[in-house]
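For reference, the chain that follows is the form predicted on its own, supplied as structure tokens.
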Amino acid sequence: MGLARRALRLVTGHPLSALLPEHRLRFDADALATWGTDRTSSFGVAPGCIAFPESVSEVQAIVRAARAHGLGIVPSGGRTGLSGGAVAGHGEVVLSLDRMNHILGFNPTDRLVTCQAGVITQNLQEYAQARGLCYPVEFASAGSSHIGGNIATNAGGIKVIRYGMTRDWVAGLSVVAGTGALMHLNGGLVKNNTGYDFRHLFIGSEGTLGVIVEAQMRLTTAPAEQSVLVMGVRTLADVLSALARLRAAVDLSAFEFFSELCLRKVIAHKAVQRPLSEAAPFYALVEFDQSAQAQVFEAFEALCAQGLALDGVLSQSRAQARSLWYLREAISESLAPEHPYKNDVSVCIEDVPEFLDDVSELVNSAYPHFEVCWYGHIGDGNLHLNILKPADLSDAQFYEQCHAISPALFELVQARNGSVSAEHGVGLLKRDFLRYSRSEEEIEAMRGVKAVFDPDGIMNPGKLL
């Protein structure tokens, strides 16, 4: 009874209590723990409350009330992020877009879907498919991530080599800035040369400028039936040679790579079969239009003749293509039980082999007993470094040791003019390392932009900057 009375007092006495009905403003421990974080596990979680607006006007009212009372706001989507961008650790209001999850309209002439920010990515993909079209941004969390969160982090995924990032598919945005003002940006236009395009400031801003509430997303022609080739190679340099040869032959939809250690983890956790009869140090996964199988097979035979490919398997059905993709897609889940320390970086594609050698030498010299799993979207220079936690270390000890070598790792990134965050964002995890990818002048300009849209600093405080 005492706890129930305390919860009631919190609801009735909170600055937002007059704005939302009681069931859409939650203070209970389960809600705070669930909506107060993302998929990171190394940051303290302590939100003040969780708010569930259902309209743009309610979002505006929440932002204005938070501003008036000096409350921080953490915008929350599907909470699939890996950088701590959705973590509320200091009594903030978590503004969840879960209930703003409707598709509002479709313009078939311009191939534009207008949707609320809480629409799940897979739902937009299925909506497009039902109309003979495609929303092509694809990644493992499509079944739970929100369009608004994708935009706020400029999500990439496995088809970037052909279709680009989320940014390339955003035709217009409606946003509530940190002032509470509602802004409609670009309105779905293809051509609009009227000065600054604020739409692109909000794409990738990680909720630090305001709340994305609606979006106009472009669709494209549905892709042809796809085939998948998985081949084993000796070195990363050979992977890049294969990429160049195959790209010269056909248009690729995806070009991924993973190490033998990654494959062993998937086999152990998922009980799947090896794709090839013999193990290889690295594997490349290539997706392309099925109609180009003959050209790909010819290029693959040439790679084998030159000793650049050891063996390979080419899908002969949709089911086999899915099973080959599963070898790559199941890596993250298979590594999860070993509490990996993840790093998501990018360099120019030609720099990848030398960069991987340097990073492996760095980690092995600092912590020779750590296992390191490499995989990623090598077709666009995006690499995922996963250091696996030894059983004899606590999470805190492991995180501290890994975090200690991050400056040296990011110096290697900086030396190649790369990015310390290729697609997962900066959030809390990379905030203190932003200077390795952005100059002091750029960071100061970013602070100036934030001051314009969020003059009181209430939007996702402590993230990114």
Given for the second form:
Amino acid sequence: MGLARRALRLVTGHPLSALLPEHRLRFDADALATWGTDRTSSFGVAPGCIAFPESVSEVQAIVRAARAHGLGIVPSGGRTGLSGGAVAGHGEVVLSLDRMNHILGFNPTDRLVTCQAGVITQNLQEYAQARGLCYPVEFASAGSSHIGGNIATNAGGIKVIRYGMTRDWVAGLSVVAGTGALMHLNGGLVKNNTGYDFRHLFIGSEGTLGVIVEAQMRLTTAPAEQSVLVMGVRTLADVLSALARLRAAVDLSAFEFFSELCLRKVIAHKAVQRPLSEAAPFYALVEFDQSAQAQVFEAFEALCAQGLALDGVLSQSRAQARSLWYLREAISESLAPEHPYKNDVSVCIEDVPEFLDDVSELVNSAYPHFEVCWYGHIGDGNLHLNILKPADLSDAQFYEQCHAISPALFELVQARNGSVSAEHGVGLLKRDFLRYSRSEEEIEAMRGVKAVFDPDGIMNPGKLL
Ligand code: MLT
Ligand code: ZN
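For comparison with the form predicted on its own, provide the form predicted together with D-malate.
All chains and molecules follow, beginning with the one already shown.
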């Protein structure tokens, strides 16, 4: 097998063959299928090869060679993306950061961890915890997503209401731009007013400007013990009333919601029980410091008295808190077998109630034959609306139908200056809809920025713009 592959490569003379040992440049079908895509299923997957660099200089050499030969590069992290940002569909080189997965150092004074881009999120979280600190960005795919991918997509997750997005925790970046140049951006400084902060351009750039190779991530104080309340509510408007009431009473660490249909999907796929004895149309999951239990309880009782909450369950131990969280965190995985068309929209929290009314009306008229799952980070104004694929439609048919309806939803988003991609990124899925959230002038300026860092357009071609 080794000989056959070597022979193939001598025949094809791939431009990267001289740069990496044979086992770190793969052309086999298994590798192409695995590393050529992310968690989406609607896009064609056809990468040219998969490269596994182990050092910054190897990344630079790959980018320079790709540039010289006009090859596209798709940077690839944990491949947990939901918008096709890491899909290689046109013979690109997939540059996997899997082997650049080391934590390089810790600066306790500044609470900074220097990570290679391929460090798995959970490993950084555990590293912080072992030092009595916390890396607070949290989401269900933390066990496989990479820090580099989190930065490239400015990942959000379930604690944004308290801790913000990945952007808030990036103190420095090292990147290899599409030119092959290595740049060290900000170097961990708290204060640095020396002009444009390119670090922030690379955060959320989805691999279109270059490859993030290293990052200095800031840590914070470990949180107090947390409690979780799950309550049943009748309407989406009631979810928001509960948010307002609870937020006025305590500092929240999370405020999530999901519909009964989501819960049913989780129960069908995982060994879990209903949280409440009676089903409710919607559920809100609230996390807060355990020391605030009394205030939360009082607010909850007031909500019940007003008919805004139907019933609730409050965790009495860490294990119970974890199982309540699981009901929310397992939604994405439980819906995956039904190949959902994912919407990930946001508006200002003030606009959420009216926005929800309009979206409900649209969903009822536009998707009468599809199952629609509502869930998300409603405390951040971020709604995930997943349309499930009926078994009798092909992926392509279903994608086309949903894509055709999307403009109506995005008009509602645009009317409120909202975002068509609150946290999953634009990738391929939302590329055609970018103009609903960004003006023509902004998109033109984005193209200009790309041309500076990636003049030959080799970095993640076709994504975002
Ligand atoms: C979530 O909130 O569960 C994640 O963004 C993943 C998803 O929406 O499927
Ligand atoms: Zn989410």
